[in-house]
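One chain is shown next in structure tokens, namely the form predicted alone.
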Amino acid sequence: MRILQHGARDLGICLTPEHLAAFQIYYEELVIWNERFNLTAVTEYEAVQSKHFLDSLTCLLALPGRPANSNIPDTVPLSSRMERPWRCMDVGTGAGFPGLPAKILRPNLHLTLLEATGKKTVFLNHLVGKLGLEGVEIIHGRAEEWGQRRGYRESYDLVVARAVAELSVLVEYCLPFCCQGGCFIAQKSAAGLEAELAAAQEAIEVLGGCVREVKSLDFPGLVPGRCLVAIDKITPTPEKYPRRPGIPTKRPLL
């Protein structure tokens, strides 16, 4: 897994074997059930190791237990060997990027993995059998509903989520669930993101976020133009949201 390898370095990040080991039984099973349940659009060997495996452990560059008002570093820190065991909610996690690739390199994180399709959570929980990891939990749900349930609405320390929906709606589903002092982390592409930046503003304002930070990502194997878009949790999400499934989307807060 060289791509890997490299761009992990870059980062600041030294894969042990036992993570390579880890990376390439994700990789093997992602093949084996792409082919039953249609997981995912990339699944070349090089592929993988960039589009998902590397772009989503740059979302560790973004850990909780930086100090406050700072900006997100170029690689990640030793100091993001947590504390603590924070407490990390993937939204729409898909095939678990970028949650799993994270928790594979960080164990104690507490990752809960959120996903809409059914046939995805299946394939999730089989994985995570595989790779033998704990504090993980898997739900079948969709954001709306599960930010408005005590023990998730405004509980965990880092949302991340990727290729989901508009800023604008993604914002939504995505803060109800930070804890105030936490942070929401979209990935995003750079191609047209000044525009949805500003479409969201007033919904991220409403929702108790503040964008702290946009980090352009140039690292070689990652796809030219990926940002981390950091968004600090102030105050708490006013009770109405997110609102009833569907809405967001058809009408989202502008």
Ligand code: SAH
Second form
Amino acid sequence: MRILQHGARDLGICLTPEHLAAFQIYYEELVIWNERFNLTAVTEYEAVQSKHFLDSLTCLLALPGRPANSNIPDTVPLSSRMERPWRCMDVGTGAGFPGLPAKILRPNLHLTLLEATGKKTVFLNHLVGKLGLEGVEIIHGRAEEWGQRRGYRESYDLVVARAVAELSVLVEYCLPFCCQGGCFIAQKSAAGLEAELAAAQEAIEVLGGCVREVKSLDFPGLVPGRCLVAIDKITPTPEKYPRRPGIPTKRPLL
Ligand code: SAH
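Alright, leaving the form predicted alone aside, put up the form predicted in complex with S-adenosyl-L-homocysteine.
First the chain shown before, then all remaining chains and molecules of the complex.
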């Protein structure tokens, strides 16, 4: 786990031997289960550390309350900055990215992993048990449905997503889960991001969001061109959003 350890250090994150042991178990389970479940195309030891684990941890660099464009590390544990543990939702988490690496680092997060593909949630249940993580809820379902449910809608301090959909679609999946004052962090690549942001601008406003920061990540251990889009939730999402499953992709809010 040297690539992860050194990469995290460059991000300002100090990983303990316990963290690294958890990531090693994560890696081993991912590779074993991938043979049957086809969870990810990235399975090589170095690549998993950089493209999955380290990349996932970057979402912690754009939390609300951090100065814009700051590369100052998130060294203050979340618990001491918060009156209560944050509720965090990872939409379209796949094999757990970025939510689970963030949870390994910040065990006091209350994490919900939402994933539409059943076999991926079977893996996630196994992995969370194996890692002995508490405070993780795993849901097999679609964002369009769960975003309308009481207890989930307007209920999360932090929503994260990586590699799920174009931003105009993604905000309809994710912003309904954010409470007012909460925020959504999308992990994106820089290629085409400007056009994606322009196309999503109207949708973001309609759904109650406001772009706080677009942060380019330039760290040695990361794949070049990674970006974070941080969107604050400033007003509640109108009731009719998210629309029925499949509609956001078929007719994005432009
Ligand atoms: N976030 C992970 C997985 C990306 S692949 C990563 O970065 O590695 C996209 C995942 O989103 C797939 O597993 C897919 O099943 C899930 N997904 C796509 N649309 C969804 C929706 N509307 N609701 C819930 N999950 C969804």
